[in-house]
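Quick heads-up: it's one chain on its own, the form predicted on its own, in structure tokens.
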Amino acid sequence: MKPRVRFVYAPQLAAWRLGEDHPFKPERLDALKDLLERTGLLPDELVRAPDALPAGSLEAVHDPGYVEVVRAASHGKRLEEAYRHGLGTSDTPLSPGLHDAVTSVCAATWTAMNVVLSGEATRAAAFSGGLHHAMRDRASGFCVYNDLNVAIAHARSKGARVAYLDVDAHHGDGVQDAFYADADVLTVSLHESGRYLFPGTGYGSELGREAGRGWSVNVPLEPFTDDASFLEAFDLVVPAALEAFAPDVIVLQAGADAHALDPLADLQLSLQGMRAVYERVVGLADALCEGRLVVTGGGGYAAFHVPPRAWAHAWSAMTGAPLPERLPEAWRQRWRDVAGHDLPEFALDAPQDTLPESRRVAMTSHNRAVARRVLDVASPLWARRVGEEST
């Protein structure tokens, strides 16, 4: 039996801008939707308009004063105060209507979570979301509000245990920070090490505090990590963490900037490797929480070359419907002018060999050691937490 799935979408989710030359391009979502429609993977009945975000949802995870500053700054007011909250910078510039635009993104991710919690569908995607750097009272790393935290807080209000898995090249610091002491939220992030990449966090020693001790898990990876090493680290840590935690729902932040072509990170995954990750996550959801899975987008700055294809593979894994080997020519023609360059012909990457063998061996050995060390330190904490919860 095919899984029940929903693709949460509204035109405004792809229509806002942080700036004409800014690397974050929300119109990736329209390119993705168009690709899925042209390949037959997105019939109209699977598209779900987002519900209005319930009152108080932003304030549940963001300081109310910060929300007011963002609202005012979106209309050109309180700009100096906004700057002190991380807005108006080159990373996170201000633009007219910013509050409403990012609130819409939060509404989409909240809706995806509610669709799954309510039983309307087993799996839901809100690829407009994944704004994992936004903090309680501060914008950071292109992120103004944290849609993931909004959705997770909603699930927690319904009594659900949430496993959050982040495979963006950048550490999911805003989500970790929000739930660092929460025993009912597991955060797992595989990312390029903060020694080399923004936001400079996500070390193996960041394990949570108080009731949440052990339920923050980080696997910092070396630059130029390839498919084989990423998947080895994933397989060593992620299934064990999720099995120990026993979630009611899994949230995947499927940032596409771990791809070798991304200009803002240094990992070297291919679309083949990324698809393998998505398939593993779907399998874990099926095995551990009756398939309940929410997927968002995230980073991805080779904007029309990689994210639409990566997230099409994520959607394919969610639906069980294969993506055609060759991309529709009509899709390539439509988005060529937007991208400003030719787009790939195929759904997967051509084979590539990006690292000399000596560097590959060193990188693989380092990542394997990091993953095993994380597992050695965290496993006793998981066992202790599970024991405490069962008594």
The other form holds:
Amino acid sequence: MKPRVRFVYAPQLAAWRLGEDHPFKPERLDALKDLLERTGLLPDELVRAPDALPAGSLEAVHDPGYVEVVRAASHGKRLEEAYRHGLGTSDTPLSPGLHDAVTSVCAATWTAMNVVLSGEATRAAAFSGGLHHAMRDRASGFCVYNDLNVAIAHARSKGARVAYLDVDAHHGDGVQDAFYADADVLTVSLHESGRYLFPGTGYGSELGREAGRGWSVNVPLEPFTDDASFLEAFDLVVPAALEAFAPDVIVLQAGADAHALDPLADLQLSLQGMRAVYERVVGLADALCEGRLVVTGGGGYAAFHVPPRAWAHAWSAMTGAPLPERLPEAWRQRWRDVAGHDLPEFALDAPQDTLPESRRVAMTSHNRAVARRVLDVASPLWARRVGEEST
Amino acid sequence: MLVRDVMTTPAVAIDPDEPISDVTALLAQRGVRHFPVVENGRVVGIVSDRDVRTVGSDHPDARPGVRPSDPVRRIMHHPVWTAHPLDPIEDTAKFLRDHAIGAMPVVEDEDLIGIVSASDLLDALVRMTGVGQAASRFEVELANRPGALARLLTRLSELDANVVSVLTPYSDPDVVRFVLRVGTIDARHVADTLRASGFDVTWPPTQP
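Next up, the form predicted in complex with its partner chain in place of the form predicted on its own?
Then the entire complex follows, led off by the chain already shown.
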């Protein structure tokens, strides 16, 4: 039987702007949708308009006072207070309509979750979402409202246990923080080490607290981590954590900035490696929770070069429909003008080896040690939790 | 930052005539390692967990002939160094290291108002760096000359980047190294801009 899938989309999700020349470009969503349509992967019946966000959804995961300040600041009011909440900086500048735009991002991810929980589809994607740095009362790292937390809180209100997996190059701090003491939400983040990269957190020793102890998992990776080493760390930690947790639904934050061409981070993944990650996650959802999977976007600042192709691979893994090797010429022409540079010819990357062999060996062995350490420390906590539940 | 900002308060004080075995029980309950000893409202000594735990053992630091039922007076250290709540924490940290001690009672007008330990000072270091707040970490080496830091901060302010913390882990007559935590996700853009403006950015590392 073919999996039932939905692609949550509305034009306004691609139409907002954080600012002139801002690295976060929501219009990459339209480049993705256009690519999927031109390759026949997105028939109209799979496109799902977002529902309106139910009242109280933002306030379930954000301080109500913070939401009020964002709303007011989007109309040019209470600017001094906004600054105290991390707004009005170069990362998260204020603009008219900001509140409405980021609320619609939350609505899209909420809808993807609701589509899966209600059984309308087994797998749903909201590539507009993935704003994982937003905190309860603070904007951070291009993120104002945390759409992932909105969706996870919705799943929790329906009694579902949620496994959140974050493969963005940056630590998923806003999601980890929200559910740090929650035994019903597992967060797993693989990212470039906080020694080198924003937000500076996500060390292996961050394991959750109280009832949630063991259910926050972090694998900080070396700069220039390649496909092989990333997948090795993934295979060591992720299946074991998810199996021990036994989720009802998996959320994948598929930030595309772990790619070698990303200008903001230093990981060296290729689209082959990213595709392999997406396929593994689909397989884990099938094995552990009857396929239930919500996928979002996230980072990805080689905005037209990488995210549309990466998420086309994610969508291809979710639908089982293959992506053609060569990208449609009409797509490349249309988006070259928007991007201001040539776009790639192929869906996958040409193999390259940019790292000197000695660095590659050191990186691989460091990442392996980190992943094993995390597994050593966390797995006894998982075993204990699972033991407690069964008694 | 001053001692009053980082001290543990109130301190759990003990009487010099209490039996040592009572202090053993208190250690387990309170999870602290030092107790000021107070007699007639004045701090007269201090005992550490090690002083208590070695009683009756064959540990080389154990006082011979002392039993758990003896009064605390027999093992307390005295006279005792005390800190003032308005002492800068860096002076206190240096004092603890110079005298190889782990904690000092904090005394104001002869009254015991708290205790400051090496752990409190480590917590202060963590707060001073801003580690744990979302930020990117930079190391910049500047000439040890007037205005060098001002020029760096001016360049950062032109990028609309908020500075979370500034520390000075190293200096010699020519060079000062600053560690800054800056509230931006786009660290490479900030580093590239600073480098292009002539600043010696040693962290984050450059691409190979």
